[in-house]
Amino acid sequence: MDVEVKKILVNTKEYANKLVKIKGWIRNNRSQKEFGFIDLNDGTAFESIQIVYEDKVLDNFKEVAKYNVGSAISVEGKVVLTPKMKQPFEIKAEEIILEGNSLEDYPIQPKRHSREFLRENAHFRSRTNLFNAVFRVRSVISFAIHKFFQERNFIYLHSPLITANDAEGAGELFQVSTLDSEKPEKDFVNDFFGKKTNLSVTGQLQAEAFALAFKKVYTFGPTFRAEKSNTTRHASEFWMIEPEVAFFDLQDNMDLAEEMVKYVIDEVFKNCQSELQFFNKFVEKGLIEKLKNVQNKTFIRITYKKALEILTKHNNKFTIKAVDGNDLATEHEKYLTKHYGGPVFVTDWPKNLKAFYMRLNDDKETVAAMDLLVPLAGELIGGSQREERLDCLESRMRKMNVSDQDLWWYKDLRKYGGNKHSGYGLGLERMIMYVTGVDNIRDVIPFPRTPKHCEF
């Protein structure tokens, strides 16, 4: 019976002694003169298992003996029980099929590779050890951060990809159009959807107008920013995580970020522990330590003003001096998390540090936002309590120069049933970042687009 690598692993003793059939990929292939061993992926599972083959069992002993690394094979043989040894089982072959070759010059071989060398083969990098566990975690992650919000009754929104606005005010947007690019009009009144358009740099717009219809909602897609910024945690398309809840003011939306971080480690915890030891030894030393501590501690909360405070005393360790009214440089955030030993939410900043859209405080001088730091990475989440005053909205609106042409609908929020709501934007492979070590985000993204690059 066909069966998958990842089912044995889980009831290695139901299968004991009994003959399976496995397809899958040669990850190494060492033969001697009698018999062979084959390290067999079927992507089923992290690890591979070990195929033994001899010569007296197999007709086509010498065919399989010179079987490259990267042909598809198929596997019939007998499960047996190897406690005494690396793995807890291996197969014996009685029968072993070539489905697809592999030419000589397969670019992973069995050996080192570069973070650098297999961006450049990202096709076929997904076969290596290292990517294998980074996109295993990613689709546990993905799932569990669904798995969260449907358990509390969230309604997931599928938010435009194709926008008139910019939600951030920064600009940074890519631009859709049908216009003849060697022939610029002025207008776009002859464009596709007759006005200037772009992809969306976030869902949350649109996740606000149904916050005000369902309560509680999010969004979880991809997102494109336009920024030339060629560092390994800035890419142009990446996917985010965007809830939105009425009736929630700034201390409810951090409770609610807090459970999320914490849920998803767990589910991490659950389902990749062979990953995490993998990352754990050869990509962070620690990890796994430092995950159970995010996990067992209670998030500390502090004010813009009570960072700087902190920050100002210790410039003399900094790159980058701490500046009230500044944003915080990485270094900054790293600091704070190492200060109180664990992750921090820094609330109550100046207002012209963050978007419009963010509530004003009493103070007239800082907005009821927050950004949630984590030990040795930084920013992972960033969130508000939303503008749910019209008046004030417009005025912030008019001093940060965003034009209301196209967002007179949710300007309309506003006047008809409008209440405070808040929300917050996790980008995913931040999240991963953080969870596997790996500190690119190239190396996070299946097919990564950055400046300059649009491979795949």
Second form
Number of protein chains: 2
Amino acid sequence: MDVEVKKILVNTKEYANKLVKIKGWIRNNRSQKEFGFIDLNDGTAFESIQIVYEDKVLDNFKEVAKYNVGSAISVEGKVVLTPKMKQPFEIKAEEIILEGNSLEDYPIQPKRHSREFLRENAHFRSRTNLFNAVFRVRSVISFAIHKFFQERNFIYLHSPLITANDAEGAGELFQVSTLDSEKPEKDFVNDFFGKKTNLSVTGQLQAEAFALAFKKVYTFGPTFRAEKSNTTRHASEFWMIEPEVAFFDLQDNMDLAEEMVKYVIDEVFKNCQSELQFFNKFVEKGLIEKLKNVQNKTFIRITYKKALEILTKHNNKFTIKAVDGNDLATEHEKYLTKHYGGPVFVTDWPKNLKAFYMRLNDDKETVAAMDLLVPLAGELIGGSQREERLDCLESRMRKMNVSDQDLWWYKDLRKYGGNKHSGYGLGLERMIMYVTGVDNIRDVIPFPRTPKHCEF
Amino acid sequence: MDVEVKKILVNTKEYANKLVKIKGWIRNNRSQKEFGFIDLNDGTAFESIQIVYEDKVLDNFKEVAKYNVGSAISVEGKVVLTPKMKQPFEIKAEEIILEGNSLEDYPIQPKRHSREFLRENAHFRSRTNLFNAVFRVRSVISFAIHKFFQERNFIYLHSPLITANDAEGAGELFQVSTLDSEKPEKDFVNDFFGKKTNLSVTGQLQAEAFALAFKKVYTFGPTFRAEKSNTTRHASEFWMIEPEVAFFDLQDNMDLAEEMVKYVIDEVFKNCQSELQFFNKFVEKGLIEKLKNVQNKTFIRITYKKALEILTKHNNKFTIKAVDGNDLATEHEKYLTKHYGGPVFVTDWPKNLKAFYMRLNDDKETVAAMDLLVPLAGELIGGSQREERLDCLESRMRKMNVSDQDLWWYKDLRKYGGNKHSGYGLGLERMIMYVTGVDNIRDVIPFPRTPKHCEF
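Here we have the form predicted on its own; I need the corresponding form predicted together with another copy of the chain.
After this comes the whole thing, all chains and molecules, with the earlier chain placed first.
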């Protein structure tokens, strides 16, 4: 029977001196005259396992000794405990079979590769320690988010990706079309949907419709931005989680966000110990302490006004000066989390800085918005109570030049039982970057899309 | 404290005679002179709850009596057990507050609406019994699929949605572009990605790259088809689950698919009893029996050749005659499942009927493909062992006119440790239609996209 390395790692003692069959890929192969060592990774665990093979045992010793890095093999052998070594066991091979040969010029040799090089080899980079760990954590975080909401009886909905709305009214959009690009076209009546369509920048508006039927809902899906900015924090295609809850106000909304962030970190601690140790050692020193600090802190809640009071007092420290009415710069966000020694919600932002659907406060100047800032990374979550009053919503749409042609249904939600509701958006990649310490968004997406880059 | 209806339904006795506060939407409101009844649904459960309100208790009895259907209210009252009635309890209201008013012309009145009408009101249709049930089951199935794979140590990966590949070589594609549509453009060098890009029809190819690093992986994401076919089984945007496992052959692949289908049905039975009863009564008579039959049967496995033997013998029964070398028609699929009285895998299809990446069998005429056919619905899953031999793959790509310009990395996977591997695709909507009995794909997608339809 084939056994996964993960299972042997979890129940090492049970497998001691047992014969097992493992299938995986060679990370390294060092042979001497009469014996050799293979580092084998089978993908089920972060750890690679040492295979010891000997000429006196294997008929095909000479061939095995020449197996290239990257080759797939099947190994039958005995589990030998190695309490003094880094890995708790090794496998003494009795049979090794080549399952898939690798050529000598395999790009992922057992040495240090630059992240740029690995990006160009994204089809192979999951076979390195770093990306094996990153994408396992990505999977664990994704499932943790689903678990968190499902355990709380939320309904998972799939918001549409192709849309005629421009919900945020911000940023450039990818057009979606089946028209012949060689022919100029002004009118989209002949296009697939009979109108101009684009890729969605948010699933929130449709999630609101569902929240006003199911009370507690969330989306988990891709979103798209056609911004030509080449930064380490922006990708053209990324994944968002957008919970939306009827009868929730801004405070409830923050409670939920705080609980979710702590839950996700908790699940990573439970499921990815080896990965966290690796990140802590090689990617971001102090990572584990940073995450524990988030878990243990009650998140601070301050208004934008209060934030500005603090920041303007220390304007001498900033390259970009903090100015009342302006958005916060990354350095301001970092300052605030440092000032409070932990995560900080900033609430009640000037309405001009935020989207049309956020609820106007009684002061008529600010909206019931919240941004969650976390130490070292800045903004992780953005959300708000939604404007449920039709007249306020329409007035904001007019002022912000949001066309209501395709949003008749969104206004309908306010006419027919449109009560208080709130929600937020979490960028999945932001969360992964925060938890792993990896500082480039291209390195936490399996096959990233950025301006001029659409390989794989 | 607000209480969810779901919680009271699960622990009814605990709440007996207790004071609770419930928030939800009015499905119906019938008032007489001194008392009235509201059917309230709070979205957390399929069941609506009866609220009894009386003039002698409420200060605002006259207003409450006039609350329109669709309005959001908050009700404080006592839980009274009603063992003789359909619902196990009702609420005797002590206070009712209007949280969100609904106008009188609210489209979802307490009467039968056609599915066409509800599609035009997709922003409200989740507030009906049918769609409340459908989209709850959609959520439960989605999570069940995640659970199934995560419990088995699979890695969830997000395959890219924007791509330069046309993986299946089949069907029309949606182009993705930021070019000005009013100007003709032959060359995509100035487009966002510097080349022609489209929306992906499958995440499988990238999943293969991950499977050859992590062994067991799955995708769960949207896919897109720009086919102008207006059938009840096709949408332009739908969700797919694509597991891919290294070292798996076609038999292992079928084992996994069978286990998954049974697991998902099991989870729906565990979590959606009321919904299933509703579907069984009002949507598809015999649904529950059909699903139990799938759970209890070992799925039959026959070759395409064997299937044709059976079908050609009964060609007098078919509108489209079964012909060796042709694809199976829906009536053939249904005949086979009826013939065997349960789900049937059909394997080893003529190579010309299947995609380039499927593994050529030793007969050089068939490929190691499998389709899972289920009673009444036909094809639910399609999969195959993948061609891991570079020369065979290249020859198939040439013969099927698959451009390899953007698939260099896919061929690389065969050069460097490309071992045996297999996978399949499950259309989420197909599964939901099968489990709910709903026969139009537009009615199992929150906001469906089909030719000429991109509302909401």
